[in-house]
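Only one chain comes next, encoded as structure tokens, the form predicted alone.
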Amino acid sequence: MSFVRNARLLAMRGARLGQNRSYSDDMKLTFAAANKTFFDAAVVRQIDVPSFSGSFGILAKHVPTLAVLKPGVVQVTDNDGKVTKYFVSSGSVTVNEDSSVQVLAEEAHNIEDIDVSEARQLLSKYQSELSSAGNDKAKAEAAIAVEVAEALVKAAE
């Protein structure tokens, strides 16, 4: 087959892919915690997400994304563009080929919540047991224990 046949039927199969996506106007974010449900189906217009390959943004039609949280702030804009943010301490986000969008985290907080003395208390703490750890399970459990302290720290400031 030649380079241009060839070029022809992928394009017509992706043209055909396209047409299928279900794309929707709405972004409808589910947003859990084991601590508390803040969003259920909620329609919003953004989200702004810390992940390991790097914090980004998400918008109704965003392509289909599965990734994982690092410790960080989740922003939230509604539609009528009011902002609120969260501390998630890890979990993982899901853009689904709908606009639908589900954020999992281990745990979080919202930033209003978040008592910046206690934070900055908790790292400390943290950071004395990484120091003393005895072993290399002892160590890796300080280390991320310090990591979501610092980020819960940065986060409050």
Contents of the next structure:
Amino acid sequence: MSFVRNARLLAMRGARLGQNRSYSDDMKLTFAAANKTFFDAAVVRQIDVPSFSGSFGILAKHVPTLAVLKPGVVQVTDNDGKVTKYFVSSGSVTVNEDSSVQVLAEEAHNIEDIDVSEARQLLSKYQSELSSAGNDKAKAEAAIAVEVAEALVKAAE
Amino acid sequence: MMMQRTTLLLPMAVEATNVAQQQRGMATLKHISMRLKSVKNIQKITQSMKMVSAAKYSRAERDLKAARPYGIGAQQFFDKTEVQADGAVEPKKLLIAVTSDRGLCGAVHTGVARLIRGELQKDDSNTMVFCVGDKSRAILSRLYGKNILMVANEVGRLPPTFLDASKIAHEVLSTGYDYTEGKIVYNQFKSVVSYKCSTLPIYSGPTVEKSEKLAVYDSLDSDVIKSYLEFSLASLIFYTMKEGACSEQSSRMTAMDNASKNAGEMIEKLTLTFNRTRQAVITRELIEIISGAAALT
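What's the form predicted in complex with the partner chain like, now that we've got the form predicted alone?
The next block holds the full complex; its first chain is the one shown before.
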């Protein structure tokens, strides 16, 4: 009787170990923005993110790291090889030891939802704001807005 | 009420007092009808407030569902690196109270304030409180006014946005108070009828840099960590504000439902008293007429 129980315990442990191993082979992506959640611990193949220390791609078993997103395009390749592109304004990327990845953005949208002409209008609006900015603070704010708008136009084109 | 009735039914010997009594009797009847009307109006108000908060609640819950993975994602890094507050000799604590400006929503704000008061009772010398929403300030300012670092108001009228959260995070970081450990105190939404007052730890740059597990993370410099922490503070505040807003609306819904129910009970009782009093007045007038007629014959 006890032998049976032991065997069952062992089998269970083996199954759990196997699970653990496969767990670290997949990359679990949480990609959320303040306006919407795109992926919630979903398994994907690859993620490309733009960061202030340079753009980089993340595959499973990437070395753990932290990064700060800069305005640009996040590209997610799912397990079937389908590529989806999202525009992000700013945010953070966390790659953890267990191959879980958190991409948190302040705001993110699917690239197909962006209107190019609207984006251009925004860009010219902020460019004029930048040239007319009085003090340093307003200038810095306008410069950031221009940077985001530029990335938005580039992403939409 | 019983007392009034007996006085009304007392036989009136003197005419002068009779008039006065009658006036008073009429007045009570009027008073009751006035009260009845006002309670009815209050019930109408609480009922419509319930409707409004039900609509707001369903929106807040939808928002919260979208924000949950975001909030959980923001906590992951701290969970996985197992950042611990270093047992500094003099820890400088910061508590962020996530409430709102609006009352009439049960014990939502009181719960947060009570938790903070408990913390302050233990040690109020180097703990500061950042109040989000006027209600927490109103409760805490009486006893611990000097511990309040800053108050953010105009919270709660509209659903919280990331912009609000980043403004608060910016103020938290630019007050010049270098906290070594901190907590966000907020109400975690569970279901329509329940929420739990809980805390989320926040960490400052130096504390995170001291963490042992941080060594496994690649290509970090203090600039990246600083920006990362600033953003994650904003995300956490955003998430907790969403949780708080949802708990508040659900709690207001329940509170207003109870208020309408209580008003209904009161209306029932008042209507009964009103009818009894009216009947008493009629009876008394009849007695007066009959006894007057009997005296004439």
